[in-house]
Every structure is written in C-alpha cells, then in structure tokens.
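The chain below stands alone, shown as structure tokens; this is the form predicted on its own.
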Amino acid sequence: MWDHEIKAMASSHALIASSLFLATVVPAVLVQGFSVYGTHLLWLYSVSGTVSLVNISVFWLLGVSPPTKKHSLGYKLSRLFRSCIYFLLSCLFYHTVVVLYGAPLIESALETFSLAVLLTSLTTLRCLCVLGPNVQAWIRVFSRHGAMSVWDTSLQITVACTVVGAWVGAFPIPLDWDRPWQVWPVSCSLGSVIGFLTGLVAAPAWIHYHRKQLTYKCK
C-alpha cells in the first residue's frame, strides 16, 4: 500500500547515512590532523552540519512536510523562526538531561553542548522538516498508536534509536580503559550516530515487513 513512500524513505535515508560518511572523509582530506577522536568537536560540528543540511534538503524535495493554506512570506517566516526556536530549546533540552544523567556541569561545558546539538541535529530537526514547529503533532506521534504515516513510524524509530545509542554510548566512560573513545563525549557521540545509522536502516525495513499490518488513521 504503501510501497513508493517506503522506497522514498530508503532512498532519503541512504542519502542520509551518506551524508555521515563525507561529513567523516572530506574533513579528513581538507583538515590535516583531524580525526574523530583527536578533533572530535570539529568531527562532531562537521556531522551536525551535514547532516542538517541534507535533512532539509531531502525533506523539502519530497514535500514531506503537511501542507499549509498559508503561503505568505510573513507565515514562512514565522514558520522558520519558531522552528530556530524549537531547535535552540531542544539543545538546551538535551545538554539539561546529560547533566541530570552525570555529565559535568561546568566543566567540559562546550563537550556536553556540543552533544547536545549532535542530538538535536539527529532527532528534532528531523520532526521539524516532518511535521513542522508543532508541538501537538510531536505529542501526538510519540505518544501509542499516534503515528498517521510512514513518516511518523520512522521517526519514532529513528529517534528512539538515536537516543538510546547515546544512552548505551556513556556505559564505557567510567571503565578504567583509558581509552582515547572513553573521553566525554566521544562514545556518546558515536553511540547517537551509530543508533541514528540503526535506525536509518531499520525505519524502512520494519515498515516495509509489517505494512500489511499497518493501518493509519486520517490526517
């Protein structure tokens, strides 16, 4: 039933995990010294940009986002204010979590930041270029059965995945390893990209082998 929106969604996000890999490689070329561990910030920024860049890019194409009767240029941007907004509190958001969760409060400060905008980039700029700066809409999709398309399930997937790649990335951290991937955030970080990876490849896949079972409710 669903099978050109399945294909569209392989197809975005293979874009995407590509996006990964030259956010990895053209630095590496250009930059001399960098590394994911050595300059792990600038690695970090560099996939956070990236990746940003090539969500929007990709969602705005495939006319992803719902329709809206307001097409003047003040509502447009309104529209990109408010979602700038969203994107600043969700960083915010994040780096207040982290700390609940052990990380230093002052120290390291621009470290647990700089996960934070890794995290946003990742998962709420994601549910902007979907269902826009709306806050009912994101409760309504993470909340049970509240999906009402495709799209919804994989951002449910994705987003679960990345956090809890994150979530299972500081686990090493406290082990006496010492490790260059132990230093915060590393092991976050690479935990969240590599749940944002998991979840590239299992959104469609999931979808595409329970679409039979599926059934969504009108918008």
Given for the second form:
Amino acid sequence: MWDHEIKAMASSHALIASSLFLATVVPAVLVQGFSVYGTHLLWLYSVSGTVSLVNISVFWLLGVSPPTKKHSLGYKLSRLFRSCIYFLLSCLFYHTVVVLYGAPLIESALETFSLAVLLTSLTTLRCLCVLGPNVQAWIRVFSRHGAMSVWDTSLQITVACTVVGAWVGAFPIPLDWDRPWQVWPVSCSLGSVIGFLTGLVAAPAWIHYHRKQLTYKCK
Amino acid sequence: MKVRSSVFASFILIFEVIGVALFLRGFFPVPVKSSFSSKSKLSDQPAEPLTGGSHNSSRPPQPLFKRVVLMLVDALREDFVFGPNGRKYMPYTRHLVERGSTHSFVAKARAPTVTMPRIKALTTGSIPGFIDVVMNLNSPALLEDNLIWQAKTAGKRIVFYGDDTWVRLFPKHFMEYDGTTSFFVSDYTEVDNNVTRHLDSTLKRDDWDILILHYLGLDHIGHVSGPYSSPIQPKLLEMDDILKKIHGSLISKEAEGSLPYLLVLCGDHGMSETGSHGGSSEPEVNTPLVLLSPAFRRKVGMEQPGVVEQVDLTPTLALGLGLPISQNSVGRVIPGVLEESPLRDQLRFLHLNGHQLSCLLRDSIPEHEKVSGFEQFRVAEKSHGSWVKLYLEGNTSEVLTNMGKKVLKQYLEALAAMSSALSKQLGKYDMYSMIAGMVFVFQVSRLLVVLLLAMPEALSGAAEVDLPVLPALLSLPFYLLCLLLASVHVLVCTSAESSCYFCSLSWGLVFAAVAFSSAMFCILVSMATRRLPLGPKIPGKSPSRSSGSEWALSELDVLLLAGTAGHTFSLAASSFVEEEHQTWYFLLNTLCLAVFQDVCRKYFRERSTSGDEEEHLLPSKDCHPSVHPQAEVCSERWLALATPPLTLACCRLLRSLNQTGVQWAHLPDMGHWLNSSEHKMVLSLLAALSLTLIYFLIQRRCSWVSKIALALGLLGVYSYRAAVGNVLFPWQHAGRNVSKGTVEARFVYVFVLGILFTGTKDLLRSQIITADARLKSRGLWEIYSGLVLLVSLLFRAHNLPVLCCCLLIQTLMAQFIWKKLHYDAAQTTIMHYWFGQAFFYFQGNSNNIGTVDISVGFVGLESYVEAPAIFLTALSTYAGPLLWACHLICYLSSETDRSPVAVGHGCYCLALLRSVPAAAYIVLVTVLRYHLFIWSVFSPKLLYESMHTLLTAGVCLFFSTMEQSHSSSKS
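Next up, can you give the form predicted in complex with its partner chain of this protein, since the form predicted on its own came first?
Below is the entire complex, every chain and molecule, led by the chain shown above.
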C-alpha cells in the first residue's frame, strides 16, 4: 500500500517538475524577448501560475485532500472562498517577512510581492491542496512529529526545501559581481524554485528509504 | 589543576589579545617618517661642504630640465616595452630606447601594487603602508611632503589629465585638470580619449612646466581580458602614438640655449599573468621607466635596462627640477640622469640626496649609527669638502678628476646603503612576528574548541576545567618543543638580515612565550588523547540544552551553530566583509523567526495536546511558586507571542535608520532625514520620547537613589543635545547661540559616576558583608544603567532610538522568551552575541575606519585629551556589543537559582564566540596578504576584530569576578 502511494507521489512530483520546465521553455519559444533574467517577473508569474494549476489538478485527481463530511455546494464554495483568502493572506505574510529581511519597503514593492506570490504558490497552495483551509491541520503538520501520512511528510519536506532555498538564494546579493542574477529578486526566486525542485525529488526518495521507520499515528 | 571555566576563558582571551597585538605589530610595519605635516624647504638645504671654508652657498645647483612631461600608463608591464614583443607593441618607444637619447630602467614597484599607494609612492618617494591610511583618516588629500606640493610652492605650473585619484590626492595643486573616473572597467577607449583630447591644445601652449598624463585604458583591458588578449596591442600602439606626438611637439618647441625638456614614460604597477594586480609577483612589480631628454647621451643599441626602485624617480625629478627632495623620500637619485652635468653639480646633487636620506634615517631608526651607509655618507661628505676646496683653489689637474670620481663612488655607495636600510623597514610584512602571533592566537582558540569537544563537562555541572598542567610541564615533549622553538627563534633572528619586531623583544619575554606556547601545545595534545576516544559520540560542538543523555539538536541549535560558522567563513570574501551588517541582520531575522516558531510551538501545542513529550521537556509553570490566574496566563501568552514580531519590526526600523556598508551606503536613510534642519522638531520629539522610554525601561530594578540620578542624568542628556544644537527646547528662543555643551555633559558625567558608584557599592556589600543575591543583582543592574546613561549621552540624537529599542528588546526577551522557553546559558549567550553584533551596525558603524565617530571624544571636554577621548570613542563605537554583553551578565546572574553555573557557561561561550572568528580571520588575512583589497577592506576589519577581542576580554574578566563572588557567597 505504501509503495503504491510513493509511486503516485513520485509520478505526481515528476509531473509538477516537468510543468515547471515547460513553464520556462514554452514562453521562451512563444514570446519574443523572453528570458529568465531579462523578463524575470513574467517568468515568475508563468512558473507560479503553471505550478498552481498543475498542483490543483493533480491533487484534485488524486483525491488526497481529507474527505469532507458535507457535500453541499455551499460548503464547497465557502471552502473555495476561504482558500482564496488564505492564499492572499499567505502572500501578504511572505511579503511582510521579506520586507523584514530587508527588502525595500516602497521602491521595488512589485518585485517583492511577486516573490511572495511565487513562494505562496510553491508552499501554501500545496498545503491548501493537501490539507484544505484548516489551520488546526496545518499546525499539526508543521509541529514536530505531526505528520500523519506520506503526503504530510512530503509536504513538510517540499515546504522546508522551498523556504530554505529562498533563504539561501539571498546570500549572493551583497557580492559585488554585478551579475544579472544578483538583481532583486532573481536570486531568491531562483533559489526557491531550485529548492522546490529539490524537495520534489527528495520527498519520495526520503520516504522510500525511510519507509521502515515511518509509522504514522492514526487520527 | 582545576580551574573554573570562566577564569580559564578570560585568561585564554587575554593571551589571545597578546597574540593579536603581536600579529598586528608584524602586519602593520611602523612607517618611516620624520613627521606628517612638515615639509622640507629650499632654505633648509645644507650648504655645499667645504673644508676650511666658513660659509658656502647653500644655493642648489641649476635645474637640469625646464619642462617635464610625465606619462603614466596604468598597469604598463616591463615586457610590453623591453620584452621580445616590445618592437611590435610600441615601435616608436622601442626605437627611442635603442637609438635615442634615453635612459631606460626596470622600476620595481612595492606591494600593494594598487594605483593609489603607487601614486603616493611616486610623489612622496616613501612607501605608504596601511598606518598612513589610518593616520590621515578624514582627509583624502595627501598631506605629506610631496613632489607636487614642492613644485607648486616653487611656482611651477602643473597640468594634469587622467585618473581622478590625482585630483583627490592633490586638490588645488593643478593649474588645469580633467579627472576621469575609472568606474566602468569595461570601458577602455573613452577613458583614454578623455585624456588625449586635451593634449593637442596643451602641447601648443607654453604656459606650463609640468604635464602629468595618467592613462587607465590598459589597466581596464588587463582586468577584463588579461595581458595576452587582442585589445592589448592596439592600446599599446595608441600609447606609442601619443608618446610620439608629445616627443615631436617637445622637439619642435626646443629652443637653443634654454634648458632641455624631460619626457618620462612609466607605469604605476604591472599586471599579473591573469591581468589583475595588487600582489607582488614579478610581472606585477616590474614596470618600465623610460627617461627621454636631449641632455642624455645617444644610445647605440639595445642595452639591458638597469633595475631601480620606483621611488627613485622622486628625488631624480626633484633634483632635475631644482626642487627640495620631499622629506620622507627613501629613493636615491638615478645617477645616469646626472651623467652629463659637470662634476661639481653631480657631487652637489648626490650630497643633497644623501643629506635628506641621512636626516630621515636619523629620525626613523633609533640605532642609525649602525647603518653602514650613515658612516659612509659622513666620510664622503668630508672628502667632498676637501674636493671643493681644491676645486675652488683652481686646481684642474688629473688628480682632482680622479678624486672627484672617488667621492662620487663613495656617495653612491652610501646612498644605496641608506636607501636599502630605510626601505627594508617599509612596505614589507614582518612575517616572523605575524606567524608567531598567529600560532599563539590559533593555539589558544583551538584549546577552547578542543576543550569543548573533549570535555562536555566544561559546560555542564561543575563548570570547571581540569587542566593537566603539571604532567604536561614535566613531560619530555614539553622540553623538546621548548628547545625546538627556541632554536627556531635564534635561527630566524640571527640568519635573516630583516629587522623583525619579535626578535627585538627581550630574551626573557621571548622565552616565556616559547615556554607558554609549548606548554599549551602539550596540554592540548594530552587532553585530546585522553578525551577524544570518548569524543566521537558527540556530534558537533554543541552545548545542547538537553543535558547528558540525549544530544539531539533542535532547529534553533542548528541555526545558532550554522550561523556562527557561516559568518566566520563569510569573512573570506571582501564583499561580505564590506557588507557584514547584512550578514548579521539576516541571521538575526532568521533567529527571531526561529524563536517565534519555538514560541508558537510551545503555546499552541500546550493548548491543543496534552501529555506530549514537549511538556516533559518544558515544564512550563514549575518555577513559579504561585499558580497564575487564567487571565494573566492568557495575556502573558499573547505578549510572548508578540515579542518576536515586535523584535523583528524594531530591527527593520533600526536597519533603515543608518545605511552602512559600501554598496548601498549612498541610499538615503532615516538618519539623514532626521538630521536635516527642517526636521529638527521631529528629531527633538523622537529624542525626548526615546529618553523617556529608556528611563521607564531601566529604572524598574534600580534603587530609588539611582532612579532619581538616572532621571536627572537623562534630562541632562537632552539639555546637552539642545545646547549643542541638535534638538529644540520647548522654551528655547530662536536665536540662541550654539555652545559646546561642556557644562551639560559634565553634569551628566557626575550622575553616571554616581550611579556607577552606588552599583559598585551594592556589589561589594553583597560580596563581602551580606551575601545577598538580590542586592548583587541590583548592583549589577545599576552598573548597567550607568553604562546606558553614558551611552545615551554619547550617542547622536538620531541614534537614541537604537538604544531605546535595545533596552526594549532586552526587557521583552528576558521576560517572555529566555526565561519562559528555558533556553540554556549557551543559547542565550549566542543570541546575545548576535544581537550585540547587529546593534553594532544598527548604530551606523561599518567595517570601514571612516565611520568611527571621532567627535564623541570631545563630549564634555574643552580640548582634545588623549586618554578620555580614546575611551569615549571606543565606548560609543562598541556600545552595542558592550551593552548586550553587560545585559548577559545581569540576566545570567539573576538566573542563578535555576542553574548556578550559568555565569561560567556564558563567559566560556562568549570567549569561544569571539576567539574563533578572530583566529580564523587572522589566518585568512595572512593568506590574503597580497589581495587587491587587503588595505582597503581586510585591514580595517582586522583592527575592528582586535579591538572587539580586547573589549570582550575585559567583559570576560568582569564575568569571572562576578562568578567568583557568587561562589564565594555560596560557600
């Protein structure tokens, strides 16, 4: 049963990763003058949009999210609405954190917010897909020994990798090399995307190698 | 031998400070200087020596040249002109070198081969070191005696085109100038066109005496693509054409009967095989020097160019133009240039040069009598006198010529000896002292680390360190090592002719150092062998909070260790040194977020689950004797949750208060905005608010006497700021004149001393009479508040919020985070250290000497008095780290009921935190000593590091006395 889940996870992660590559390559072919550094914001939006779409569809098809008790349309709509609110709040949260880290407050607000959107679509959106708009579940998953399924573990790993990637991505900014990827927020967004990809690869691998030790408490 | 870990740590730090001092002495050679501001004058020149004659003319001989054109090509390598490719690169120059009336030399530049020091060397004739940079801190202009100043004083008209470093070094010296910035390295045509475009019109005119051209293009090509790239040849051809043009124009202007011209082609430094410069490899050091003048003999073929020092050009030019040689010049005149003038003039020139060198020698080397050149010069001067006597008597025989030749030879030998004795002192690292200091520092800091690895008990339980001193002292390796080191010392000091500071120390001191370091080595080895078999079980050097059984690291521990290590490694990159504040802000932010996560975890887990293992680890309300009512717990929780975000917000605000560093230093910041005159009202309100807040934050643990003193003192601070004119009094008249505020500042000093006195009194009382822990913590807090009051006086008005936020964060963190989350002494110490570092930069400091606020040294003083000025400046510069360290003492010693050895642990950790980066940085600087930015980036940082180590040693001593009193009061 575990092998089945790991396989499903690996394939879904491969799908997401390939969609990331497509989001980089396809606009480069279609759009005149598109490049990762030059038109960075465009690339950023294309990546976050694609990742969100693929994430939502993959998890909807897989049906990982906890079964809801009610099936009424109103309830689903309210869940959708709450998810949107959470998405926005998470964007604002990331924006605040990035500003606290020293990003200019007013000057390049658009760039900072785009980074926040990217981080949200790489992390929060996955949480929303897997756990639903349920704060208690989030707190549970992100506290120590809180994972209750393989998907929770993978969520922990990818989110941590993305955030750490963005964090590490800020290192080269003070260097005086005058490279195009040192411009705000290129290195951070590249770092977070690379961290996300690493997380996508690492999560199934880690779970695979630790499947003997992993025991999940039932709810 | 058992030693308490705090005492041990402070001793180690003191030894480290000694090692750092030794290293610094080796790293920064003492400059050879007569004085900084005095200049040599024409009237001070010595008379021509004459035996028997009472007075002789002190008139210098006729100048040799009327006009001088100095064409300086940045990064011109010697082989670009003299090498096998020279004929292809610079055909006209090569032709002149081989067939023209020229002298050509290979001029050796000294490290650092960077443009600015090289220009200084060329104009002053001295070899500038880093100390010069420190000495004339605030003025970019060259204040030393130099050729350009002498020429201007003598009424020569100077025209300059080229690198604007010259314009900054010599403001108002040039009759006409156009500086080009070397900002865009990738531009190598425009920089040179900007110089050449003036050339035609200038060469046509007759209203100048000295023309200086500095071409940057070649250097830029070297940096971008190296010395063998394709743009090199066209650039050198362009330079060749320019030389041809200047030469042609000079020849056409040449008039019969007047003095000849001199055209000098030289490079300031070479370039390495990769195209960069700064180091001391052969291709970087060797530059061509071509002197062109019709006064010289015509060459008949290519000769091997002679080797001279770059600084030799300075006295040559000075004598050639009839100017006094600048005082600090260590160069000797190039004899070939004088060749064609009459023998009497030649001897006179050499005498002038020799006199200047002997004066410099007398001023700079204490045992100058021992320098062989000094005596040789005396002898030569005497025979010169008798030669002049014979000459004036009209003797024209062969004997006179032969005698004159002999005097000339004597002079040249004396000059060479004196010049080399002088330059040996300069511009060179004293490697032996550096290595000795480095070994010292490295050993002590390694001792700390090994101790931690091998002996976890240093940070647990007893906080005592068991040092196997006696067995180490009695062991054979100790004596062998002593013998070995002593023999190495004797060998180095007797063999090398270099003067080295460590050798000039007395033998007793050196032997003590040798014995100490070998003893330390033996202790280290014996401890390592004794303990390391147990060691590998311990992952990392972490003082983990879970005592004993479990060594699992929490995320916070990982962050603290990784951050400390990462910061140490980041010092290897010059940009990270320049922008070190970014590193600390970044780490601090991450730390706050991690703490926030810990807090959230604690309070949310508590609510949602029960009976978890976290509960066992963190017994939340055990230490409180009474059970709080529910509402209080709730509010406390929310306050605890709000503390990290509040800290983050404070840090973000402070960060925008002062922009420091290099890359973003030009951006507007709040400090500038507040200091502009139209926002004086806002600044006054802010200062008043901050002072009020400071009072409320600090007064709660003071005795009532100190409370009153504190309030009055803070009022005094405000009135001092108002008197100096920074802030407004509400009742102030508009036209009140600005005073120095001496009275107000002294008023505050009285209260500072008073508070410190009460604090000390309390401390002594608690220690000797009553052994009361509460009294002791109050005394400590009073000392701390006295320090805060002093700092608030010294801080500029716009920096008072920094102090205020510092106190706010300390209060909140101590109340809700450190106590409640049960962080142990090591964790708390690391957090304090990080905060201290960040606050060092929040208050506007950077790793650049220029940001030290020297005006602080004058607060409350009528005039400059050295000792208090240095003390006040150091205190205000290091206020951030110092306040946090003091708070650490207060916090840890008030926590003694929880862990009685917390103070010892904190002291040990603090020493470790300071000594490891310092040791690593010293090794780094030694490795990078030929780096391009060694003088501009790494050396100032080295000074900051050593000063910080010294301060930390003081704090650690204070720590250990505190612990002493604690243990004595317990027993």
